[in-house]
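First, one chain by itself: the form predicted on its own, in structure tokens.
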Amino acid sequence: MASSEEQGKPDLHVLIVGAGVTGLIIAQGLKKNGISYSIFESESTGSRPRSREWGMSIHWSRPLLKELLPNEILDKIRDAQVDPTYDTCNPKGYVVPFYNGKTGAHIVDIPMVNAIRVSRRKMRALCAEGIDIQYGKKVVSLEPSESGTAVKFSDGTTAAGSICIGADGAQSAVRQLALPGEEGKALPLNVVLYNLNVSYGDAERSKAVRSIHFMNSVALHPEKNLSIWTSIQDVPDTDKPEDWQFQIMPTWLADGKTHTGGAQGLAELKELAVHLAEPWKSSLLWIPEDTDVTYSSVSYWPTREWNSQNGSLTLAGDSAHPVPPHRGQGLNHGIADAHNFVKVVLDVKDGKKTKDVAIEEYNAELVKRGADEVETSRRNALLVHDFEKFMDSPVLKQGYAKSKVK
């Protein structure tokens, strides 16, 4: 399987902590380049689907996937899309239309160039093909070792390798071990977020909700500090709209109330619906009572330097730069991290750079780019909930393009 010790030099072995999409893309990139690795996941099994599902937009980072993924995976990216019928060869991508959620008036179209939108669940399953994931591995400590670093897990086992890269999400255990105390902890953002996967079970209702845009739209309410992201999430059959699934993500500025999701959360969303224009009003009122309504805290971490332990410790993806979702940047930066990391490890393998120099170069670029995006996305998440200031938000000024880091 994919973590075979025979690949690459026997003294160069990468430990990947976290088998989300970013960690799996790193594994695929290392495997493609003949570099030895192991990948660990804290979840107990891969057979149980993650309870939360959402779509992820891939746009400015798409060209990098060709260098990371084997052709047999790239050829199946289309099937990982929320709507597999969308033409992945369309370089123009599509726009994200913004509307006044109170009146229904169109505000602006923001291009998402060269974009595809993938299901988190499908993309994770695709990138896991051919990868030997070790499950039930919760990290408890990191220590220097003769080979470079040793990772100890809660089950009492230890893994040794040349480099450990934490790709274990916004609440990263690896990051908090690298930066103990408050420095490594994600910070709460004063935004309420509900994430729902909705199947209306009715063809006409599904078509009505999708009528604004075939892929996604955003409604902003000028008085409620409210944003509603609506996206198609799964199209099993284009001819059966009753089976379509949608991702609906209402967010608003923190209001001092306690939000728990479930039946209480659904009632709260249906109360909000009466203030909305169509189709957003009905998109909330029509939500079936048995829908899983998940409340999520929104957090961020201002990316900063950490001790790389002589090139033995680094981060990637949401572990390195967790951002609010309103500018659609998370996975794109994770893919950029994967590309840059595989590139520098390949330099080490080929003897072009020492491990400490290569990882320090990787970290320096990541910290600069990550810090910029975290602040940009943090500011954007606040401004999209202030209708009067929306026109100054990064998503309007910069769109969904990669920031030009100075």
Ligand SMILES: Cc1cc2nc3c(=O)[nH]c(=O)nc-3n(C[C@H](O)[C@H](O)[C@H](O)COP(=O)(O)OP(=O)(O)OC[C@H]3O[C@@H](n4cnc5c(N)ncnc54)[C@H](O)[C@@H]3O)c2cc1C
Contents of the next structure:
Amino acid sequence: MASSEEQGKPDLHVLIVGAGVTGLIIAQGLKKNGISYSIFESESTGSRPRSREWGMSIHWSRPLLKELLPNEILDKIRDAQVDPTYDTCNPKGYVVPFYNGKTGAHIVDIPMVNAIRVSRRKMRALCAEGIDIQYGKKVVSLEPSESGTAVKFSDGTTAAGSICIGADGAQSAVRQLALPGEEGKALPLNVVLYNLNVSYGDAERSKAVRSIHFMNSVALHPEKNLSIWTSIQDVPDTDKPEDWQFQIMPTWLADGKTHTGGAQGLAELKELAVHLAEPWKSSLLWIPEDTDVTYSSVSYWPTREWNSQNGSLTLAGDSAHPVPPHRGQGLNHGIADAHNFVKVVLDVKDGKKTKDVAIEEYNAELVKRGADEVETSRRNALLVHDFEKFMDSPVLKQGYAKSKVK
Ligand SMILES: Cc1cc2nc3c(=O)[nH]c(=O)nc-3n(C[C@H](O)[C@H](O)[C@H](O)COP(=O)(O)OP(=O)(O)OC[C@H]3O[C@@H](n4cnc5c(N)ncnc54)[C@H](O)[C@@H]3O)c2cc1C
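Alongside the form predicted on its own that was just displayed, please also present the structure of the form predicted in complex with the ligand.
The complete assembly is shown below, putting the previous chain first.
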């Protein structure tokens, strides 16, 4: 099989910065279409601590993912799911039920059409199959070069390519190099977010927590500006509920307190539990003391134009449109970016477009779609924490569907 260096035209070589799911899917799409690429990752290895694990619902972007990935990877997506027994061919998908977290009353079911829910860790490992990732390569600077863009890494080495695509996440270095100063920086959102992977180690407790819904649910507290996302995260064996793992993501409007996660975070969550109806109350009280309680600040960046250096520099995924997670859109847009990017680069390879025209076309669509989603998801993240206004939130009005960009 040809290596990435041997594929495509010698003068068309894509540098992908970041081997998160977006960067990896771009690499898979380029490889599938015989386009030369290199992919660089700042982490030293591919294995990450479990605290960075969460589930990601892929819904409206699934047809695009199908076009990008080779069959041998698509065939294994079932196993990358949080529950591999879920039927990936179910076109209806499932619903996300919303409840009043104080009384337990059901509020609404919001459909997630054509959805599957994958583990971030498993999906990264799957999408890395057959991709030669260069680890320990942290991009620190970018310069225009004869061929397009030259990137410099923290270890002093460099790489040159005709197009550099920053898929380096919400705090993207590539974005901040393209837009120096305040313009490229992500902005803080007034929301506290804890993300936990919880194993109760007890069959009855696991079944009680999963009794809300087999996949996912949201509880909103009318007085605490609080939302709790609960979903299944890992089902090693359907018949062994004691081994199931859950993702629990309590979020609330920032209250001026300092949050650190760890033991302090767990104590904070257990204090909140007393205000909740069952089973959310027990789902927090039963969290084992040795659980990793990760606190994250929530940030966003209103997507705007950057200097593309005559079609040599662009962005994709969270780097281009970091959003709060409450509408489940980040990866779906990352997949759309990957799809659009591979399509325009293929046009360059086939001589249908020049590089600057192709990347300008890609950027124009991305900036419009990204800016729209960032604002929609930002608004949504504030409204889901305001019980009175939840009925006006984007997730209630338009569900999980792709926004219709005007
Ligand atoms: C709790 C939670 C739940 C979510 N749920 C959903 C969901 O249900 N559906 C959905 O669509 N989305 C969801 N998302 C969003 C989704 O997880 C992200 O949109 C997606 O993972 C982004 O992938 P990415 O590859 O763009 O970025 P990342 O996963 O952040 O990958 C970026 C990569 O770049 C590397 N990197 C960073 N800086 C450099 C550098 N200078 N040089 C080289 N490499 C670098 C990083 O190490 C990392 O590996 C959720 C997010 C969270 C936090």
